[in-house]
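Shown next as structure tokens: one chain only, the form predicted on its own.
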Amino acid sequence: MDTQKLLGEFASQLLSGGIEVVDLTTVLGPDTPLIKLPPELAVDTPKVEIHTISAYDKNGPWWAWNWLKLGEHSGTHFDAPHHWISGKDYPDGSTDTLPVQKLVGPVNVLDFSKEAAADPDFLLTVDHIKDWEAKHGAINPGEWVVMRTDWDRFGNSEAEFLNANETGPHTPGPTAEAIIYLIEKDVAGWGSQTIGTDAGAAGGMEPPFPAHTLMHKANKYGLASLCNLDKLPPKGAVLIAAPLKIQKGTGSPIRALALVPRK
């Protein structure tokens, strides 16, 4: 079948509903979950705020409209290789430089939601990763992997989505070895359903936050807080997570979307 040909079938296929369109998006807003820094590292990225500039009224009578407060790493989001310090010198790694192409992928889906259910500290291990891929085939080169873990059900919440106490979050996330494992296998970007891409206890491990680091290092991305990864298969599905071409941008909120083929 050539190129044209199968585009052609493909908008017939998202037009009569063959193929189904999965919103991975949490709503984002005042009370969407942010993630919170310890006080002497940084400041906090604020809360979102959204302000009217008109409302069918004296400021604009026939339209609508809000502007917005909101830090790049907010709700679901994409993290770009200039987000860390270990990808800071690539001249595609912001937002309006890096290229499309690798925006719109296939997406291994991990699913390890019994595992964090029953361990908010679960870490997932190359071990975990080869007997996944032993039961539903290899992750190739340009895809992206996702881990679910359905953290999301917490997402009303910030208290429960972010599950902090005295001894720091409890949140599950990728070992450094499972990190490396997938940039070896050169994959697009790796995907988490918590606040951010590594387990809450990242910080003690090495290199701290190895997902942040050892991805951004290999010109890799992020993405945190997705949703609805129940309603994926394993593979088959299409990830489409566009950032906002902002600026010299570290990263994005991005209406992320899956392409899965309707049962």
The other form holds:
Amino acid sequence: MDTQKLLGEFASQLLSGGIEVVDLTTVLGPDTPLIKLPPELAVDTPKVEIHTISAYDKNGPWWAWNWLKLGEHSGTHFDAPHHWISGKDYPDGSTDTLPVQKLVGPVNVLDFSKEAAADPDFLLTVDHIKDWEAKHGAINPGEWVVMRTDWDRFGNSEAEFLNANETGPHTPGPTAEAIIYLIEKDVAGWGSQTIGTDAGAAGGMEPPFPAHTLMHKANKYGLASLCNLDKLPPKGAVLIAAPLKIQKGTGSPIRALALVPRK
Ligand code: 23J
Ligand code: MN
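Given the form predicted on its own, corresponding form predicted in complex with oxo(2-sulfanylphenyl)acetic acid (23J):
Once more the chain from above appears, this time first in line as the rest of the complex follows.
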């Protein structure tokens, strides 16, 4: 089919609902869970604030609007290469310079929800990915790879979502080797359903925070706090993950969307 026809058919399938748009995004507000970093190491991102400018009142009789106080890495969000020191020198590595063609692409949904429910410290290995590929097909260049853990079931319950105790946060994520494997596949990026793209225990890995250190070193992207991955097939959906065009931005909240064939 020629491209013009294909896009026309795609558009009519969107209108008819043959292709469904699935929202992979959490609500962004004062209760949205945010990452907690060790105080001796770092300053935390502030809570989201939504302030009223007017609400059809004396400050604006016919309109309502708000202004926001918002960290770039809040809620369902995008990590650009400039977020990490290893990716800081890419001219196209910030939210205002990255190539938007890379933001829309096929998504591989690796379902490890059972494993993560049984062990919150579950780590995805190269063998896990290879077994998944043997079952569902190869992961290809330019594609997104996301790990389903159903961590969105905790919603805004920050204590459950972060799952931290005196030994630190206990949330699933990738091993460094799994990230290296995906970089060698030349994927567009890696996404998680947890607070960040790395496991809770990733600070103690080699290198520390491998999803951040290695993906961004390779000029690749991260997605965190994705929702509704249980509504996606293992292969066959298209992910749209577009950050705001923040000047020299290191990331941004996104409205993550998936295009899915109706069952
Ligand atoms: C800052 C420092 C460490 C981490 C993070 C942010 C994130 O996870 C993030 O939102 O990118 S691990
Ligand atoms: Mn982030």
